Each structure stands twice: as structure tokens, then as C-alpha cells.
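A single chain comes next, written as C-alpha cells; it is the form predicted alone.
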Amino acid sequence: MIIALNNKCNLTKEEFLQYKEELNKIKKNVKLILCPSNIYIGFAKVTNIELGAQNVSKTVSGAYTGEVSAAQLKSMGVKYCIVGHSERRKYQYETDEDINKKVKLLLKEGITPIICIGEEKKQRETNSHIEVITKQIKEDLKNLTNEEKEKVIIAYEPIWSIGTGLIPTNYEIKEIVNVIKYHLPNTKVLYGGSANENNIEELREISVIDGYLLGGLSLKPEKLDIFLEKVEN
């Protein structure tokens, strides 16, 4: 089981040490990977947790002013990097072959690629869902090997239900899950919007999920530690 906690862009300084602090004291058998903003990842190492981040550059280095390369977060110890968020892809106008070119380079690296891929609420009532998802799965994975695509991680995040409380049904989620192993048979898939201490029952009924990928629950340490719990038993 996989648990990745995305920071996103929250907590100063102080509050990150002592957030560290608090992830310190949970001890459980789960991968959990962390991903801080990228200011904080040269001191975000905590015991027994892999060192993620939010985002990489499309370009291998050079003169790209407030850009972080897939070689800098290498070498800052980094394992894991999330690419696609719906929030990028939105603010950030990041398209399909912009992630497509931060994959290669984060797997030339040795970095997993956390990619993130996910429908709006217009596509999913006009029954269009699978063909988006389809389709960014084929773009952002565009010329890769299979060995490659076994080695990326595939976060399902339905847009609309992202930061809102509003959970898709178990058989929705299952369905976009068992599209996406069509597709990547042998590739993990975690699931990710408003995921919580509260909704982890029900969801962890869906068998074909590999794990979670958190937002705002990630910042809250008292109420992570209880769904890890109830992840556990």
C-alpha cells in the first residue's frame, strides 16, 4: 500500500519543522512519500518515509529562471515526483506532451513519476470520462517502453471531486482503476480526492486500488495517523 502526501503550497518554515516533527511519531507499515514544497526538500527527510516533490522542470537544465530539474531533485535524495496535477494542468496550462517530456526525464533519473490523471464534471456527465482518461494515459506515457511503464505510478483524481468533500461511488472508481490496468496491467494505481479518515472504510473496499494519493488530509498529521490506522486493519 502506497501512500503519497502532497503538500502542496502550505506551511511555513516553522510549520513544516514541527509538521516533521509530528510525521516522526507515526509508525506504520505503509510506503509513505512525502512531497513538501520544493524549498523544503533539502530538510524534509523523515525516518521511514521516501522523499517525493510536487513538480519538475520539462527541460533537462540550463537558463530557465524559478525551474527545478529532474538531476537537482536527484540529487537532493528525491525518489518520487508527482506530474500532471489537475491544479497545474489548470493554472500552469501544463499539457499532456509537457508531462510526457517531464516523465522521460524523471525516469532517466532513476525517479518514479507519480503521473496524475483525472476527468472534469462536464466530461463524466456526458459519459466521456473514459475516453479522457484513455487518452491522457496514451499521451502522457507516449513512446515509452513497457519496462518504463511499469515503473511509473498512475494517481487517479477525479477533478470535481478534488478539495470539494464530493467522492465518487466505489463502482465509479472501480471502473476508471480497472480502465487504467487495461491499459497498464502491471503499473500501481493509487486514488486521490477528498480521500479521508472518515471515507477510508468504504473506499478500501475497492480491491484493484494500490494506495492514495492525499492533499489536504496530508497536512493534518492527528487525522493521517487515523487513516493509516484504518488503512492497516
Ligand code: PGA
Contents of the next structure:
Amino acid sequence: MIIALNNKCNLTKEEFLQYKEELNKIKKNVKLILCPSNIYIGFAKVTNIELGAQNVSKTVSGAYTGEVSAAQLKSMGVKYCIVGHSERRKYQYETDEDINKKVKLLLKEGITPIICIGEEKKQRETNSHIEVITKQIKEDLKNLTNEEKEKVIIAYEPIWSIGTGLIPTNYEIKEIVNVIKYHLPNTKVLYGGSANENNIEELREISVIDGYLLGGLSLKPEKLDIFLEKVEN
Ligand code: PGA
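Right, the form predicted alone is done; let's see the coordinates for the form predicted together with the named molecule.
Now the complete complex, all chains and molecules, led by this one.
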């Protein structure tokens, strides 16, 4: 079971140091990946938690002010990197083509991309969600070899579910995970979107899920601890 913690743009330095202390104390009975803000990556390593990033540059290196490259992430011990989160697609105008470039650069450096895909509410309501997901899979993983496809992780995150407390039914999640696994039979698939310590028992009934990507819950170590306890039982 893989649990990725997406801190997003949260925590000041003091808050992060305190948070790290608390993370040190929680149960680590699953593979945990911490994705802090880039500025904390240098001191974010917690025992038994792998280091991840929230984004990477689509360029190799050079005159790209403000960007952080895959090689730089690797040199800081980063093993995983979230790519194509819906917030980046929406607010930073990231395209599937950009995401595909990032995925390739990460794989070249031996970093595992956690590629986020998911539909908007309207797309689900108009029954085009499977089409949307399939397009994202094809474009984000374009020209990858089968071996490379097995190395990436896909996070299915319905956009309408992120941070809203709304969650698809188990049937709806399972349907999408099965579509992903139809195209990528040996690729791990996470679910993300309002997963928490209260709904994990129900989510656990979806046996095709390989783990979870947590946003809000990642910032609450006590509740995260309860979540992790329930994930294993
Ligand atoms: P959430 O966010 O758990 O707060 O819904 C998940 C995510 O955006 O990765």
C-alpha cells in the first residue's frame, strides 16, 4: 500500500519542523511518501518516509528562473514526484504535453512520477469521464515503453472531489481504476480526493486500489495516524 502526502503550498518553516517531529512519531506500516514544498526538501527526510516533490520543470536545466529540474530533485534525494495535479493544470495552465515532458525527464533521472488524472464534475455528469481519463492516460504517457509505463504511478483524483468532502461511490472509483488498469495493467493506481480517517474503511473495500494521495489529511498527523491504522486493518 502506497500513501503519498501532498502538503501543497502550506506550512511555514517552524510549522514544518514541528510537523516533521509529529510525522516521526506516527505508524509507518505502509510505504509513505512525503511531498513538501520544494524549499523544505533539503531537510524534509523523515525515517521510513520516502521523499517526493510536488512538481518538476519541463526543461532539463538552464535559464528558466524559478524552475527546479528533475536532476536537481534527484540530487536532493527525491524518489517520487507528483505531476499534472489538477491545481497545476488549472492555475498554471499545464497541458498534457507539458506533463508528458515532465514524466520523461523524471524517468530519465530514476524518479517515479505520480501522474494525476481526473475528471471535472460536469464531465462526469455528461458521461464523458471515461473519455477524459483515457485521453489523459494516452497523452501523459505518450511514447513511453511498456517498461517505463510500469514504473509510473497513476493517481485518480476526481477534480470535484479534491478538498470538497465529496467522494465518488466505490462503484464509480472502481470503474475508473479498472479503465486505468485496462490500459496500464502493471501500473500502480492511487485514489485521491477527500480521502480521510472516516471514509477509509469504505474505500478499502475497493481492492483494485494500490494506495492513496492525501492533501488535507497530510497536514493532520493525528488523523493521518488513525487513517494509517485503518488502512492496514
Ligand atoms: P484532498 O487533496 O485530500 O485535500 O482532497 C488531494 C489532492 O489534491 O492530492
